[in-house]
Amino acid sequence: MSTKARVIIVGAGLAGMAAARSLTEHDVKVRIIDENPHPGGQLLRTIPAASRSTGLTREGPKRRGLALLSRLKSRRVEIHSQTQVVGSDGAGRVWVDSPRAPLQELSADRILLASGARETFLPFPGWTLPGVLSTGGAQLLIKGSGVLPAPEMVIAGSGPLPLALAREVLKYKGRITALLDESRLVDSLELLKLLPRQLPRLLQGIRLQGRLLRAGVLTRHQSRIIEARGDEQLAECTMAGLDSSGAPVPGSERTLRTPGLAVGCGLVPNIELGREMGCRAGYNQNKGGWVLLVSESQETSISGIYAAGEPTGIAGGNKALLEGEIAGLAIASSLKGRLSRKDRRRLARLRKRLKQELDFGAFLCRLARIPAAGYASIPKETIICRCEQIRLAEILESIHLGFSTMASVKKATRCGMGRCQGRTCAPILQEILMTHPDAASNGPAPLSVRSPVKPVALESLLEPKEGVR
């Protein structure tokens, strides 16, 4: 791998691929770095050959993503899979780690961050048991390997991911014991306010609900999993109804026997690399929490560094495609000079459509958001930080002692100091602090970020022995 490129794109999802296409149309050489085995991100996790037989290509963003992937392959765009960017000097140089080579330093004239998002959760006793996994993890297993996590499952959480997983489980002939949605049914109907622009999504949701009903799966709204139990393996879980504040209703508990439970409560942007580069971030609940702040050209506060897709806000595949295309055109303009009149008109159309997708994204984030009463109802014995086995009781005790910020609680308890570097527990800890009376007045503040932003094997930091590659 050469050490210099005109443009490095971090992430081969929809945003990264859309940007790459725009850049190659303007004869700009692109290098894409992606940590997954195949390009396409989570939305195209299914192998393209298999997707045609499962109806995947009928859906807009996925169909366009497959077309993008084919276009990039035909143009021989340089894509490095199973490779991750673990740090940067903030001046156009990044450090790249892969299992095939020692840590490398690469440089580029422009860098685009299209690093996607991850799930967030509302912890409950037993959520660390084998057999309990995230909705995204379950989808990854099904789409990537064609394997069901369990022959029969309970699916729970908030936002669109539980429904999307239910569709995959049925597609692969699995059974769903219960589909539990934290939100109220009336919350979903808020999509009607966005008609007629969002009519295709409304019809898609109606079709999916019809399929679930035909399969005998009834979605239970205002319901939550409050405990999972089993001896070394999940055997059963307890669900409960929720009141108008989002707290469990005493006496509504019901036990469900199941070998598999998938839970998820929406997405949070992956912005750690951007923040390590020095890019400004801001907190916005309607965009999924902490996001990278960008201009209308998708450029961050650091000149030459751009961001597109989920790092700028959660809003789905169409928004990622639009922002990627905008970023690609903007980068091409900065490298090659003034855009043609045709491209300027194209940019204007893209930005107009992006506004519509941002409205939809705000709806998605409101639908997925867990109310304060949900975090206030977490039992004190519940593990919050899975890596360091830190329980809520320890966090509450540290707050009582005066540690009322993310950084101070981390130092006091080690919450967020494990292998995942706070990716799982930090959004949960933030919500706990924002709802606690002794800490809420401080406002949200993210954990600090430093290189490496992803775990790196020690052997990657060593010089290769002579004669060994």
Ligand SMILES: Cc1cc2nc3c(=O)[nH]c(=O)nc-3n(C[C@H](O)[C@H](O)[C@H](O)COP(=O)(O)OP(=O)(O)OC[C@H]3O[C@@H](n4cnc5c(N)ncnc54)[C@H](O)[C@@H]3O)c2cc1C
Contents of the next structure:
Amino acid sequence: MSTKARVIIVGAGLAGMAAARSLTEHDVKVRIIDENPHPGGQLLRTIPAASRSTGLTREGPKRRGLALLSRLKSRRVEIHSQTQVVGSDGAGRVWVDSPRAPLQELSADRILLASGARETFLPFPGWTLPGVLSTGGAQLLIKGSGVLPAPEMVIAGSGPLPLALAREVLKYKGRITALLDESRLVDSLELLKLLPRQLPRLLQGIRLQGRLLRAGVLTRHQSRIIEARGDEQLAECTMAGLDSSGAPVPGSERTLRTPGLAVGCGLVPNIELGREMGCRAGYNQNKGGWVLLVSESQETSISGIYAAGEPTGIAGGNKALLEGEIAGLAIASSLKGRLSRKDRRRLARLRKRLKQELDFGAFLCRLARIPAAGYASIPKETIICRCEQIRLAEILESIHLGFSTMASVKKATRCGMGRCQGRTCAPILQEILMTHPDAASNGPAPLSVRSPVKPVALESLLEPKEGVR
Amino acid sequence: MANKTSDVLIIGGGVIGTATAYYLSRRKIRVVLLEKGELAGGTSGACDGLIFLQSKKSGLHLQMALKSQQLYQELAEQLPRSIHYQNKGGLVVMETEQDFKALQASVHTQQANGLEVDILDSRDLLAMEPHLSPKLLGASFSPLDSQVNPIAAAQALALGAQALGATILAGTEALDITRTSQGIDTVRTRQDRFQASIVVLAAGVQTPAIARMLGLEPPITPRRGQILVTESLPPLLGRCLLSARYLHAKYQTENGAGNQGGGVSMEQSESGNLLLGSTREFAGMNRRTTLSGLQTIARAAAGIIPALRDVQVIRSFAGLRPYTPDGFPILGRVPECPGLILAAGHEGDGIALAPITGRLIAELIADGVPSIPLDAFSYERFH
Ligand SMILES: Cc1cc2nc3c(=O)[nH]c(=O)nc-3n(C[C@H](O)[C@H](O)[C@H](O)COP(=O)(O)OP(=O)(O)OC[C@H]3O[C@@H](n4cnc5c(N)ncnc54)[C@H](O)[C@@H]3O)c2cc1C
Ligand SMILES: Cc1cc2nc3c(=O)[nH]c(=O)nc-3n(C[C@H](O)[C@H](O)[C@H](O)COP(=O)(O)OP(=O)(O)OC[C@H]3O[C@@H](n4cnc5c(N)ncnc54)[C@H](O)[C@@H]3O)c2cc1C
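Would you mind generating the form predicted together with this ligand now that we have the form predicted alone?
Complete assembly follows, chain above in first position.
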């Protein structure tokens, strides 16, 4: 890789690809860096390889993603797969880790962070047992290898991912023992307020529910898995009904025997790289928690660094496409001067549509959000930090001793100090602290981020950094 | 705004401030400690935890370190929470003939100064630490060198002090400090005003910023050290380790050779992570890590434990050593400012020297004279 490109885009998801397209249209040379084996991000990852090439899919964002991808390929846009951006020098140069080459420091005139999102969870005793998966992970397994994680599955959580997984399980002839959803049925009806714009989504949801019903699967609302058990491997789990605050109702427990359980409670933005670079972040429950703060041009608090898609707030594929396109145009105009009148009109249209998608995002986030009573009812013996095996009891003890901020709990317990550096447990820890009277007054605060934001082999630090390899 | 009083007010919740709070509280002196962020949120939370006696200069420095190591053994028993103290012994490994000569000379003086230390040849070294590179020429070994978790130590010292009656206020920044001709008048925070007959300034690299409000200029400058953290690994290294070149860098005052010379320190924590460190650079208050810094450390570490090439690095961080021109801390009263005691400037030895520092300051306050004279560490030596 040569050390200089005009624009580096981190993430080849919908947002990154949409930005690359509008930049390429304006003759700006871009370089996309993505850690996955194939470009396309989370959404296209779940399209089986076969239909990826034929482009046969009906869903809007997926179809548009595939079209973007073939467009970028025909334009020979530089895409580096299986390559990670793991840090920066804090002054606009990024550290790039690619297979078979040492870490390189690359510079660009502009950087776009389009690093997507990840799932979050409400921990319960047994959630670390083999056989318990995330809804996204299960989906990937099915699409990637065409096999079901287990012939029978319990699926539980909140937000749209459990439903999307259920559809896949049925498609692959699996059985669904139970489909549980945290929310109340009426919560979903809030979507009606966003009509008529969201009519297609409403219809899509209704069609999906119909398909599930025909297969004999009824979504049980206001219920949750509160424990999973098994020797070394999942064998059974306990479900419970929830009261109106979101706490399990005593006496409502039922045991479900199942070899497979998938759970997920919505998404949180991947903002670690942005924070490492010094971009300002803000906490917003309607956007999925901590997000990178951006201007109308998608520029972060650091001049020259932009963000688009899930890192600025969870709202699904359409929003990622729109923000990517907006960022692409904004970057092009910042590099090339004033946009044409046509492009300015296009920007105005995109921004208007973005507003509608942001409303939908807020609906999604409210729907997926676990209420405080959910976190407050986690049993003490539950593991919160999977990497370091830290249990809730240790966190509560730390709060009791007076170590009640995110940073001091981390210092006192090692929660978040492990291999994943808090990617999984930090959002959970934060919610737990906010339910605790002694800790809540500190307000939300993210854990500190340091490079490498993803693990790298020590070997990749061994060679000198300069030059093309 | 409330007025709060105590016998002693400590500014700074790193290892030095918390150790001082603990030893003062043991003497039944009423202490309030102010920490602007988290306990161990400064340098004491961004460093190694080596109590490395072999790295101390012979004389008073070594004498203090020896005493401190004993105090750590007691603290491990006394404090209400574990400080992860481990008396593992420590190695200074030699990579070149030049290292060998230099180390031989220093081992002789250390032995003469009462430190238990021996030279191992390459065979003995490999028998002791089988993962080390067979290319190493040997090492010096002292069974006294130890390791502690500095974050746990600061938190446990604070809890210990608290249990004895101290008030520990994290998230409380000393914003302003005023004096009269008799002594310190008031220390103001956002919410309150604090008054005490003695103020101990233990604010690490931020000490000069506060001292300046009193018209003092302690020559403490930040000297950055970067560290790499590996994933948790099965036991790879049973002892604490420094390379001879690292020791050389430690006592160099310039940037350059010291930093790029390739020295390294290593310790494997109880959780199995290896801490690989650390550079020595003057970069102001900048706490970022740099690619060239991390590469320097990785190269040096892989030269000593070849198997490290294949392990994963999960984090890096940098801390700011409170450096003074002669490498020694500034401890004790300041004649031109009655009521003030300085306890800062420990450069790369603050963890090792924290207990003895806290203890001597407590003795100074409670008894008037400390059991080890502090003249060599006076503020006036620079003025
Ligand atoms: C687990 C999961 C499952 C999902 N399933 C569905 C679904 O079934 N249906 C649906 O409609 N929506 C689904 N979504 C939501 C969907 O991903 C988003 O709506 C949309 O794709 C967001 O696009 P994006 O470009 O913002 O992010 P993404 O598509 O996530 O793209 C971001 C890309 O950046 C890469 N990346 C991140 N950090 C780095 C780095 N440091 N270096 C290099 N590369 C990096 C990521 O690996 C990813 O490829 C899912 C999301 C997740 C997290
Ligand atoms: C990379 C590295 C490796 C090291 N390895 C070792 C080692 O192995 N062994 C060893 O002995 N030493 C080591 N050291 C040195 C050691 O870390 C320091 O000497 C020691 O931590 C200094 O402690 P301190 O309490 O003086 O400073 P700090 O820990 O920085 O504490 C000062 C505190 O004062 C607070 N403060 C500042 N201003 C205010 C204010 N206005 N109001 C309230 N509070 C304030 C700060 O927030 C901070 O928490 C290492 C250092 C580095 C950087």
